[in-house]
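Coming up is one lone chain in structure tokens, specifically the form predicted on its own.
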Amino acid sequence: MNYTQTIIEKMKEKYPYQPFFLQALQEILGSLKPEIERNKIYEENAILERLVVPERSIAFRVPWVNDNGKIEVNMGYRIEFNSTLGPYKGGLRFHPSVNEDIIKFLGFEQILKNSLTTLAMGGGKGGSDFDPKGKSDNEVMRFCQSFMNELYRHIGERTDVPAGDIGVGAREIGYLFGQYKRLTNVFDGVLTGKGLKWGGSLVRKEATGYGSVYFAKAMLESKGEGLEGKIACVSGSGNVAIYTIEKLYSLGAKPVSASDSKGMIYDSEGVDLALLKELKEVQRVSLSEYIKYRPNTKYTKVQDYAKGRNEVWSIPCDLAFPSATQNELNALDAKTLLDNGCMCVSEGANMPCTLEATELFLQAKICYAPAKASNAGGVATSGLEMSQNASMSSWSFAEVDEKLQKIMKGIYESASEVAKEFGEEHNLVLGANIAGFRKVAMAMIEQGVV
């Protein structure tokens, strides 16, 4: 058995209950394979067995009191994977399935992502289960300032830097960042995706979607193709759903698709961005409030999906964005957007696509670019309000949209060159992941052991 085979055996014996985990293990440990078969020095320095273990994992309790006076107890993590290249880096998630194992495959995913950037910047991630959506913006205070009072002691502008992510925008930030400034009387960049008027930067809200869009667009003129009057599907109705939805409009797509835990909309006429955003942004309500401005666009519910489907793969489209949530996308659903001409899949969210459905896109040698390349100008973005808030100043947008862009296109050819050095060219996956990697496992022997 090989070097990497054998790490992730000895993970699936401990961990057989984080399956999240695993399968982040097993597809970038699989692909880094002809790397480190390469290259001896990673196994006689056990980079591998250092880097699938987080250097510290926190598990604490969040008491807090609801609008009719009743105590509630949520969970709070915050896995600080690795911090050889900067900072713990990486969003805090605040939804009913966040649990150890979904934070450990994201801060995991988090240490190669935050590499391919190439900014000074660890891997962390972090969380609750709690839920924001129904809680009036006094229960969300009180849950943010108590989960604050212990993630306080933890992070720090040079220690770890938390960002948002599902269920924490700018409301969860401010009042996050308010209870650590309370607690330490301390004003620094200890939190990205703050509000503009204190420390925020411009675009961070667009980042990802943007970033997921640069990236398929790099990808696509590498064939000689374009966006130009492309037809997108797009799964979920967050910042990254919305963001992606207006970049591809800006270049020439048109989107035709959004979801959220209730169902789906097709719009075949071009999602009404304006409408979205009010539904989403301002309303915070279903989409099935979406057909009734548009009552051409067809809904369709969650029950109503088939069995083991996600209904806006079924659309015929051009590309697709998946930025809802993991495993979104299955084998089923990748072999009927390949039956249906799909030509280019850009990962919005986080590892959207099951291995098996992964499998499909390499084999097909579509233009397949996964999250870790693709969604990581979130984290970018987040870095470079880190670099705003230590030089204490602020950049307009089209200077941060210019340097995004230049980051989605670093790492598409960094992603790229390597793929091309092992013999790969269609192989982002490998890619993306030996690039990532390598950088991180260097600077990790030239530490020690630590």
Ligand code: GLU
The other form holds:
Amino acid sequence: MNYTQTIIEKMKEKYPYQPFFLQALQEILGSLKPEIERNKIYEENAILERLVVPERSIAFRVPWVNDNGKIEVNMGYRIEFNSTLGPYKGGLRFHPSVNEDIIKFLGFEQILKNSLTTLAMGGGKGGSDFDPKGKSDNEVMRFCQSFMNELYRHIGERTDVPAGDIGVGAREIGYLFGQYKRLTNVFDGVLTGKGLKWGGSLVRKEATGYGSVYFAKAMLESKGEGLEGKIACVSGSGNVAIYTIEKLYSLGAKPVSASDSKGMIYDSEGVDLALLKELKEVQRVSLSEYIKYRPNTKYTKVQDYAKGRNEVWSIPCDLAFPSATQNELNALDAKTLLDNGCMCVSEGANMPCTLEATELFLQAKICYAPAKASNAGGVATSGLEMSQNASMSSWSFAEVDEKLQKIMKGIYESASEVAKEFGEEHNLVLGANIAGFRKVAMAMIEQGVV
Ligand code: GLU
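Can I have the other form now, the form predicted in complex with this ligand, not the form predicted on its own?
Entire complex below, previous chain first.
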């Protein structure tokens, strides 16, 4: 058995109860194989054995008191995966599905994603099984304060810099930062995604969505195509989906869908962005409300995963932007998209396509971008926020957006160059994984056995 396969098998044996982490490992290590076979230096330095084990893994209890005076207990996690290229960097996810497995898969992906941005950031991830949905602002604040009561001792602007992810937006970052500052008496750039009045960066909120569209644009241009006039399906209705839709409009495409945990909307005239923002960013209500204002919209309740499909992907489209969550697009969905003539898939969520769906897109040789390349705009702009904080400066919207565009283009170019080098021009999964890996692995070798 070859080196990569041996490591995958060992991890499968050791962590049979961590399916998401194993899926990410399979996707990444599987595509690193040609690079690793070609260059024995990785095996000689036990790079894979070291890469797959977090440098530090923290799990803690988060007790808090709800509005009825009852004590509730959640789990908190921070997995500091790899600090070879810089301080640990990656978001916090608050969602009932969060466990060690989910955080490990996200943290592992983050190492290579952050490497691709070319900024000085290692990989980490954290979160909790706390569900902010349906909680009052006060409950969210008390939870965030309790979460930070433990987390603060592990993080720091030169050590580990968390940010948002699913369930963690501006409100949560605010409460987390306030408590960090109170506990440490330090005002620094320990979190990114901060409010604009207190150290946040312009464009950070928009960055993941914008970046995913910039990436799609780069892929399409390489085939002499553009976004203009294209129909786009977007899943999700959080930060990533909303700003994907915004950028699609500004570059001339027509986004026609959005979804949440309860259902999806298909607005064939184009999603009403102002309404979507009002419902999701201001009122924080279900997407079902959308049809009250746009009666011609088709609303489908809960995407029926049990029936094996996500309804969003049955809408005929040219472009697909899975921007909700992991494994939201399976082989059946991929087949439907391909049958409908979809020519480009840009992942906004982390690992939204199953291994089988990914394989189908690669076989069809359409423009397909894995999340660690196409959704790296969020963390890249977090890196830009860190730079601004460190130099006590703040850049204009145009300045940050220009840097973001450059970074996304750079990621596209390095992934496609590596893909070409291996004679698989269309395979950006291989290209992105190898490009990200090379930098981390070589730096690990230079830093010795640590
Ligand atoms: N959660 C985002 C991601 O998956 C952003 C992380 C960050 O800004 O640190 O990359």
